[in-house]
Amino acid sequence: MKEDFAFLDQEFEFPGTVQNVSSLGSGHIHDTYLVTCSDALSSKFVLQKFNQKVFKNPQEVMSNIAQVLDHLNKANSDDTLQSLHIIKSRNGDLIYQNQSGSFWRVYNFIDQSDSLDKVTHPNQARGAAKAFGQFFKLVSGLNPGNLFTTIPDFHHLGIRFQQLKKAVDKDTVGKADHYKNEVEFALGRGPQVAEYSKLIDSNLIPTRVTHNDTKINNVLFKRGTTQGICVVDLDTIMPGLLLYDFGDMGRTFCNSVLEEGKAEDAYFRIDIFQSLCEGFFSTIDIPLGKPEVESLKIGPWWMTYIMGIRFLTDFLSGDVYYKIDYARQNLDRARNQFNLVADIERKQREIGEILDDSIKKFVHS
């Protein structure tokens, strides 16, 4: 159904009418655009409609967005790493609910900016985690006490194994037994998922303000340049562990190839590794105790596996969560990460030197 924008112009103060609104980005839940304005110097904004199915309370994600601005905008100092800024409504409210129950927000747009889906260069890999490093030093201010879960149990190794096996015992859509091998793959790897998640209840591991979706398209770089400028995409913000948003770079930087790439292409990039490790240590700057270094270490697999069963669980309830468009693609991006899964168990001590070195290189404990 095409969407109706007439309402902006009456429910948020532009600096003028709007001349133009077209999609914008490739994200997997929220509908985006890009709302060009005709004032003087064509101002773009960028307009998201929520996916209420994935994001139960809007005004949730929206208080830890506005809270972490602001600690953000406060704390920063040096202007290297830029904030969104949210475009409140005519009411002053941070989010807009219009007549058929849709939840609509605007941020600035940042302009003379580059987006990436895939990282092709070490440099690129080492820019992006710069700037996710910075990000988590400036937020480490923050109490993660002051914001909502928005969706518990996110990242929960354990909740997660539980819910495919749910779903594979229920068999809902008739798939389960077509897809053996997957499923075998997934649930084959019990063992590490009990022994894993025993770090979450360990209260060894400091819970922080976690970003947990920190994907290469989630920072933006100054144009034609490899420096990160700015970390977006902050609907799960919340209070979390390290080891999600150091494990998920792993997993998105280092993917040979995309979500979408062909299973049997997919393969972990040392050399991608080696200079996000560089990149992320060398910023953030914050006290690291052993036990969430050695968690630190578990990250990749943990994200890469933790998304294989998400999309595989996806697949198998009848694709009611991700985007699809075709059939099997759930299907299809559960083995490329089980892929990935594979190479890193294979490169997990590489991966834990690596993380080592970089670590008695950048970070004063």
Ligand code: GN1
Contents of the next structure:
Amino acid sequence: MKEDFAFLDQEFEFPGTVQNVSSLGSGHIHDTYLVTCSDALSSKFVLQKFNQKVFKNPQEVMSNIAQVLDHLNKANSDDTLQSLHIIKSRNGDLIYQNQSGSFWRVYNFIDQSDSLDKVTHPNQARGAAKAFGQFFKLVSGLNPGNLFTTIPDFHHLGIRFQQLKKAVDKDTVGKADHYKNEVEFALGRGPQVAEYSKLIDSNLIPTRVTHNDTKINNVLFKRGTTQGICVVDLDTIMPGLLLYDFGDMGRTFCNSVLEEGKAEDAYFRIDIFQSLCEGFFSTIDIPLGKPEVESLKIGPWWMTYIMGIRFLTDFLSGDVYYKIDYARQNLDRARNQFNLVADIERKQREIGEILDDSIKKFVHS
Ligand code: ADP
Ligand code: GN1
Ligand code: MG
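Let me have the form predicted in complex with the ligand next, following on from the form predicted alone.
Zooming out: every chain and molecule, the one shown earlier first.
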């Protein structure tokens, strides 16, 4: 849909007037734009049309983000990360709602930065993981109980498994029979789901403030370098487990192809995982107990499997959640994740060993 951006000058106080609005990035959830203004510096901002189908309560999301950014911008005294700010509307709101009910928000644009959809060198994994580690350490100063849970059970394996089962049973768009292999692959992992879900119920692993969407394009690099300088996409910051953040880095950094890439070519790159671990554990700098360390080992499996079943559920439900560019894109994404899951299963022992070695080197428990 072609958007009319005439409201921007009226509702937000930009330097000069809005000169140009163009699409930005490849996120799956919001509509993201780069806004360029007419002042001498051609000041830039990020505008997002907020996805209300995914986040039912925009005010709670914005309240979490404001709290986290406020804390980060105070705690990040040595300026290791660049600051992200919400640009409030002229009315002083964190997010602006127009007459037809859509929500729009604005951030400062992190200039001179690169956004990657795929890691092509181990140093990128190290740099990105360092930035997520720094971010994680800084937000660990916040009480998770003070944040809203913006998507309940977001990474709950058992609940996501049940959602897939329901989608298969309902078969809204009549596709389930055609994709028996994918459904069998997913539902055949019921025993692992049951075993790993016990972790959540065990209370042995601390609930922390987690980002919950640490994919590679949610960290920005200093332009032309491998240094991670800003963590973005803060909508899912809420109480969670560290394994989610560690696991989603593994899922997205170590995939040999893009999430949209050919499924048969998807495998888990161990050299990238090694660099990820070195980067992350060199900066998080918080003590981790044994059960938590053990849980991290299954993080890459957990997050890759969960994304596979979420994509498959969406495909079987008629593509109601993720943005797609063509009809079977969610199926292709699911197949890609399942091939990666199978490879992670083959490499699980090695993953555990690399993690143990890095923790020994960097983390004093
Ligand atoms: P989505 O939830 O749809 O993934 P994101 O908040 O991740 O939306 O934004 C999409 C992309 O836009 C990011 O992956 C990143 O490339 C780019 N982006 C987002 N915020 C900024 C920013 N403040 N400065 C520069 N680029 C940004
Ligand atoms: C979505 O917003 P984006 O594109 O960074 C999704 C994540 C998935 C990811 C898969 C709120 O992340 O959970 O892991 O796609 N975000 C939400 O690429 O569902
Ligand atoms: Mg994103």
